[in-house]
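Encoded as structure tokens, the following chain is the form predicted on its own, with no partner shown.
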Amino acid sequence: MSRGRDEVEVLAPSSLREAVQVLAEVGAEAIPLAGGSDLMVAFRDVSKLPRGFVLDLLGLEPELRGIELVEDEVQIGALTTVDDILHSSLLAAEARPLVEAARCFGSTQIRNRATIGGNVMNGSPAADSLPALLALDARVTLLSSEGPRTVPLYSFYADYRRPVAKPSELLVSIRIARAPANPIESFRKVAARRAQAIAKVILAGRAWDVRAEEEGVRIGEIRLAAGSVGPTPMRLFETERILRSELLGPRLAAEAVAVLRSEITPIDDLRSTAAYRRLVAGRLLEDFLGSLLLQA
């Protein structure tokens, strides 16, 4: 595959298995094209516009877009749109808050482009669908001529923007466990309008086990994970840790705050302050701390 010093070549490869030959030929020098909608943003400053290969994946749609049950996980397709997902009962059954996500996910024209797998693959903090993804266990397949690796979500970010696939590799799907019996979800994203707006504050969660006992409320199993407030997405290991250690009531509720709120590394930018993130978030744990309580 020869070209000039600054020219730029489309690949348009027409199977999963055309594409991954083609990473591990130029992959180094190739950027995976989805839907676009954040790419060709980008691309709009002459200065951004890549020296190498775009490879464009819309061929693989047949093998990478569909959401289905395999075994016990929920399978999402890398291709997958937002609309997609915003659509799919399987997905409202065993994953509410992913599709709470995709509700608030850019406007209509924007759903019907942008792929999970390019959310993923961006990796924003403040992307919507990463913090329900890391609230809902989800793992990352890679593909390359080598074979797949799966990859949890929440280890996916070496750092703000930089996931740890290889040039050599192509996320080709999400897979998420199914959801346990009764659980207690949430997604919260605040932003400065309802829609088409970035996040200020996003957090995500998903109580399970949660059990009335005479004393109080016991969480069993719960998973938390906030966007916006740091340079990737965040699973909240320390805050989940605390509100599995003793039974839920107003001291452990206030110490779970305290602990996320120091868990979370905000900054100010022209969104918001980090000090107005950090009081956010609490009170969004808050209220679906309140919500465990009124549900057991």
Given for the second form:
Amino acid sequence: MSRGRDEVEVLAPSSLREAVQVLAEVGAEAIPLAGGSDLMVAFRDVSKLPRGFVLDLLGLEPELRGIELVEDEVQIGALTTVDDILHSSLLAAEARPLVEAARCFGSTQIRNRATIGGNVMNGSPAADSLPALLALDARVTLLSSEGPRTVPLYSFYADYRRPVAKPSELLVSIRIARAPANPIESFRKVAARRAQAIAKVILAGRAWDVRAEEEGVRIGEIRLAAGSVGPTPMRLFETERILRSELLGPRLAAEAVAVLRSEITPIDDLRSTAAYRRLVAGRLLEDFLGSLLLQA
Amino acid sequence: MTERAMRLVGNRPPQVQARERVTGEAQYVDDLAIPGLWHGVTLRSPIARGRIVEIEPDPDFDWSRVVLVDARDLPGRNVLPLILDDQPVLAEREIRHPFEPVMLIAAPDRALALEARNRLNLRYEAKPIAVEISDALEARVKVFGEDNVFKQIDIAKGDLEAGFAAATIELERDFWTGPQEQLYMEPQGMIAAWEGDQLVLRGSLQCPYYVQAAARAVFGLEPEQVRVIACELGGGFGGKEEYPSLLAVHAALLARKAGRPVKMVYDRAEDMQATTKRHPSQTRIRAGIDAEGRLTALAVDLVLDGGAYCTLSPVVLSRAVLHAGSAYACPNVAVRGRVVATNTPPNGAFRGFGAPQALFAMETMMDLLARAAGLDPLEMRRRNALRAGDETSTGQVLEQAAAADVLERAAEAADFRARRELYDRPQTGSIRRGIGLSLIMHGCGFTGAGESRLKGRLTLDLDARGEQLLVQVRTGSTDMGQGMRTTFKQLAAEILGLELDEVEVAAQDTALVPDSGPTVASRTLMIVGGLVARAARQALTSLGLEEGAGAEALRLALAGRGRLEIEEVHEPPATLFDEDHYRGQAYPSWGYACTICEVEVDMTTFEPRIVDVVTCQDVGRAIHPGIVEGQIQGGIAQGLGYAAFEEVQMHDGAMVNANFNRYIVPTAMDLPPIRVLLHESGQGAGPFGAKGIGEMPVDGAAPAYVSALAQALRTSFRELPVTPEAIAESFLRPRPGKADA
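Having looked at the form predicted on its own, could you now put up the form predicted in complex with the partner chain?
Expanding to the full complex; the earlier chain stays at the top.
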């Protein structure tokens, strides 16, 4: 039996300290609410209405909204909106794939509401920002009354929409690596239409230290990540490993595409088919590798 | 007609209510504040077919707070009257489709009504189901009668086998189209209130007198006891032609039992799951052409999926078979059309009404024939286009046929031949391009003898008793965004010599306006607008005035009697069309349209992009060119959605992608500007030579798109919609099934 809407208590902490204290007490029954672009849709289903507390995070904006350089990393506060990301000159210089993800994210109205922290915590395998963040070596910082801890994004999801954060922890920021020298980057989202669509396949990549040699192109470093092709957004470690192992040419490219297609685990669902996703993910990688060959 | 220059016809005044619609001031049914209003919801079947065992109310719920209605609450027969009277108002024992209404619940607020619905446990025994056309034809599961066929129509002309004998090329191919959702912005909504012994229904509906007839039949009432008011309408597209009758009866049952007004407004998911859609189709065409590429024989076997109840399916089928040959002359024709029953929600009226399915098949077949004959699609159509003096499949001799005109004008504007040749050259890059065209014709107004039965009426009232001359048009035709109020004002003002704001169109309220016939079939301007023009001319004649007389002259002429009321009735002879043999004049006018579409396909992702659309449409006369262009652009967008985006995904007969993020309609970013050329032949059956153009634009979009895609990818597609997944599949694994040459 579900409780009615009026039985939910809304808590509105005005500081981060207060918020983590509240979570220490009632975290197991609380749903933190940021922009609400996922949760308000979910709440239309009566069975998904919150049962205890909604933790309205709006009061934490002064502490958790903003994009800045912290040491050698770019730190994005959890309440930074997708629109902030789209218009950040710092991110345009340091994290182009993330800006590209923001560009095709929902609609203007959604981008104004949705936060990067919400996108990370919602953890949809089809989330636009997550493959970009994975390709940028993102780490997330969680805070509880016991202190902070940092988790690499690639190990943040235990399973389909199950982040490893504990109920007492609040996501406070995401840190990504600064752009290396001469990066070659890509973010491609394939969806059923050009706006307001949920991804069928996403592939994000960043390569650097890419050098043309006599027999082919040497990829020093590469990060690849994909969305909508498994239960969680995926860093493609195996594909990366193959691509670093030898000089890039047609043979290695074909091998990498084959590895990618076996590394991902897409399914048939209402948006697309496993076969299409596997096919297109591979072709997106071919495209990216083609741009490496051209730009090296 | 006078030689006088037009003052208002052909102008583009702002649409009536445009400002209110854009600013949100317009009051739709869900906006109406009615004291004491309760909210109604519907308990629906979770399965496609079975027997209701029991509906158990949760004993822990306080049922005194709500009102429940089931079939036992009906005052008479449990039938929603339409063509076959086969659809129950509420399922009683048998369930025949998913989301079939079983019980109604009303409560002081919607949340409580929904809560009560969750506390009803519907127990059932499921039975085997038939959900595809092939299931229906096999008839192992009997949904309707012994063979699941609601209606069959045959057309025969000439000698088919002689035609095939004369052919040098003969092809036979199958085509399939899926369902399509109307997706009006405003979902279905109705408020019912019993005021004394009068039932008042306010709703989002196209046809006030259809709703009145249904409510009268169910409750056994006289006409004046059922007052139906069409609210501001947030789109219809046929989806609010017959369905509102069911919703009105449901709301009225709840209101009667609750003793207070009840509102029922569907949410988007319920609207998509439970209401009517475009009929899925399966069509086999066998066609022969001679050495010059001219059709010698055409045999079409078309099957529509009607869903679980008949609704308007026989009429949809009629239009489908009458459009099966598209805009081409062919001496020997046999068309067999059937509409079959399946355990899916009933399909119904949707802009195009059977024609888009038939025309997709025939136009795609014309491309296949052209390829076989070594002709380009344009030349193929030039050789076959109907011309004045030609006859259609029913033997209707065309006095006017603009097929060749619209074809040439569109082809020139799109530079079709050069682009087609360019894209015929080898393409190897990551983007492949193609351009395709379609040529179609669309029958305007009701099919066959329909208008003779309807006898649409309209009243024009001129009142000079006050300080101002009041001129009012009273019609039951509704304005669902197609601009009825604006164009009717233009017509009356043009003829009477008034300014637009000197003419008023009365509210669509059965207490105030006569039955002008339903607002469907591209008939409103052509037929009912014709009555406006006739009434205005009749008024001038009886006052002894010339056309364009003006307000002052009208006031003077009316001075003696004060007021003049003219009633016009549309009564064409019923003998023009033989419904038993499908011979004769199927429509008073045919419109013609050529649509040209250019696409690019990204070979990395198999995503198509529509880069250009050019269309030339024979509209007879554009009373308001802005409205006409808007209708054409909107219709083409809807047709391209049908072709490339919109896929109703069904599981065991139930739509499973019933929301905006899974049922994909194109946005402005997915469509290029649509370039519209109006062909004004001035030879339509409507006022000033206008034709009906509400539906025609939808017809040609899908085949033009598919034709372009086929060129880009050097294949062909015979099933709609063509999704990127289908493109990828055809590219990698050409199958001899649904995507061969």
